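So this first bit is one chain, no partners, the form predicted alone, shown in structure tokens.
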Amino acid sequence: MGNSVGQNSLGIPRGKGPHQVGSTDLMVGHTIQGTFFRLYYPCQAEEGSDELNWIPCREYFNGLADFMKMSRALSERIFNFLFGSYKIPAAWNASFKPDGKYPVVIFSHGLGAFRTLYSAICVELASQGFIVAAVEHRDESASATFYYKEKSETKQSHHAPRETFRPVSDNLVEEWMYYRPLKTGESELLLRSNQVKQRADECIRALDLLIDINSGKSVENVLLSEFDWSKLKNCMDMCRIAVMGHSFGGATVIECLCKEVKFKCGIALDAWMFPLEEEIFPSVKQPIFFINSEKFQWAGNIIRMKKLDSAVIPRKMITVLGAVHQSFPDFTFLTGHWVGKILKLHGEIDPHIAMDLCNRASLAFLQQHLSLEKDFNQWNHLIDGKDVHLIPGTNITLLQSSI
């Protein structure tokens, strides 16, 4: 179902750029403090290359069920029926394609998501010549993720070994971590503030790992993999690094920019600003691009974005008309119109049009602020909201006195 996706068929769209796209997973350090991300990259795909399931295994379905407060048994059936056959349009463990130095993007997922759910964005960026690391967060904001414990630490193995994500050592046992809901009487601000700091640290560790790989250091992947990481040596442009994320991941973008100057700019998709401490805003010196949906935002959230406005640092905002909060993750491509509307995965705008606008505006912004010699400047008008489906700034009415 994920193959040869047209405008009217269901499935994650293929990249529109000149490169074929490969993907692989990297886990360094088997414990909860380790680093885990999915890498999307330009590749040399062979005919009949494997494409991986969009939802990697049933535990992720269970995590989505918990997050949506649904019965695991029932929802696994529903999710498997709706989404179980979809593939990510990227060749699994395909050979890396050396072609000069590729710019790098670190991607942060939203609340209740995980590393595979934004593959349409990540695949498009890779097809256009970026290396993209989609981090899987372990701050208990992902609906599900896993790490490993040594057998001596666990009573018994609850999981049979799988072919897809097998550890290199037989002494390691999967340990699953699911989304943690707010406890009674707990301060959500404190929880989310701590989480966004951890998320930024995880993104920075992922970047540090790519810097090591680029310099030729060998990495020990906890996951059994055929991918040759040494081929990436000197193939990443570590002067051209951006951070991007959706919702909670959008807040993570701002936190990352504050903590790590190696990120030259940030793109925040429908950012949820609540977790951020406003004291950090003056420390953020890099350009930021807010791409919002028409239906998600509210005055308080926009006001916090506006507090990052600057007379000297580029800060841009556009709104995609007819888009909803779920117009950015892949779900929007995997349900028909009516099911999508009922589940709030579709807005009034065609999902493909919304995603193309988001991706093209992002590419134009990245060209401007990473000094790329590409043709993405053909979409510069989108950064200013000049399109029938866009408006510059926001659709939310703000009282001037509150800004």
Ligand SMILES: CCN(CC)CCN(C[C@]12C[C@](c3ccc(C(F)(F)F)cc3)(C1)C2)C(=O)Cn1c(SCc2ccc(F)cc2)nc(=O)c2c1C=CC2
Contents of the next structure:
Amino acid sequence: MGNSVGQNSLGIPRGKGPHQVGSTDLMVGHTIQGTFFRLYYPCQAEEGSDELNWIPCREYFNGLADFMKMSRALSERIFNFLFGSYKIPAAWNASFKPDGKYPVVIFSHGLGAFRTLYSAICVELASQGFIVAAVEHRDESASATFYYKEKSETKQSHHAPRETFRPVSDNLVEEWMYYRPLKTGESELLLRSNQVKQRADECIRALDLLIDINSGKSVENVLLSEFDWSKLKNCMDMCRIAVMGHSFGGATVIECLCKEVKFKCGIALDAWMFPLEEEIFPSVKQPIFFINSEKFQWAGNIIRMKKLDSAVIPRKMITVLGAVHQSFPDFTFLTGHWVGKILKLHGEIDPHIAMDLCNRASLAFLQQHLSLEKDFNQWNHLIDGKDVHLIPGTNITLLQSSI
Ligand SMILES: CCN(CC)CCN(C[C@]12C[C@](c3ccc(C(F)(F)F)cc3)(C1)C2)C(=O)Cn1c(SCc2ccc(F)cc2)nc(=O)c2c1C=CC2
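Show the other one: the form predicted in complex with this ligand, since we just had the form predicted alone.
Next comes the full complex, and the chain you just saw is listed first.
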């Protein structure tokens, strides 16, 4: 577990569902075009496991510093002090627990984030009986990500051999890609719309890889790991697949639904709609659930969400009162209230209450649109914003001159 600061111990909450949760990393294809995700899954109970750091290695802190426009040296020490000792709230490489066919969720991270930062959401889903793949995007929107080059290909100084993850072959050398800020004079719309298309392709490739794994195809994990992927054969329900994402990852949800009908529904957490071309909206036929924070949204962004409203396709929106944009990623659990307020990681609402509402509303929506036979329907009222901390729709007034 993480540090405990002050009276209440901090740390990313564990899943509340009936299953113990395991986690492991998969990279297939060592190049930048490869697929890279963290898998969260129901595992055998009481698995002993070597705990893994929540932030896998220092390059991610460096990337975060670049993203936050902070100096790397200073911020690496701050991030290490604040967040360096947190472990993921799951059993690393624990044995998979076969139990029928689990529904599947593909999760897409936000701008400046990466695959490990939404473990509170992914662990909760896995504890409730989902298999969740949190992809790491290589579109230069992640704070940092890595892939490999053949030794012969690169003249870069070679990294010291790592303790957390190692490539299968010692002919491969790690290559790091960091967050690419917008260049002066560069069109943000062009950059972001190209990135959202790449992000959707990466989510679809991750899904195709899970389909291969489910069919029993052997998988070549570039990362050395003891996890036995063959155990997942015939354990995923390829008719019950959803896509979920935060902010830029929320836009990626819409792009995925448009491109891949295997995604039966989408959940967009505080979606950032800017990168999307509205021309694709009519071709999105699946149910969508927008779960917004009170503080992040603005009229233009909400108006674009409303362009996806439909009389025939379920399109729902709720707003979590007192929540901020950072109420969805894990950081919201890792500082006390006042540091959290200063860093904009906390709103007025208690982070655990906000996360529980988001997770329970999501589970109820997934039960409805993946036709699950669980008891998540107990939270159907949350989909309509029926809770003291929720409102249906949005808090944003859409005063628009009648066009
Ligand atoms: C300052 C520079 N400027 C960059 C363009 C704006 C930076 N910014 C606001 C921030 C992220 C913030 C943050 C992080 C992390 C700590 C920490 F201390 F906990 F590490 C603190 C404070 C700084 C709040 C956002 O970009 C918000 N945002 C995000 S934040 C996703 C994220 C990133 C890193 C994380 F560690 C966790 C979550 N994802 C999106 O898809 C979109 C937006 C905006 C539009 C689309």
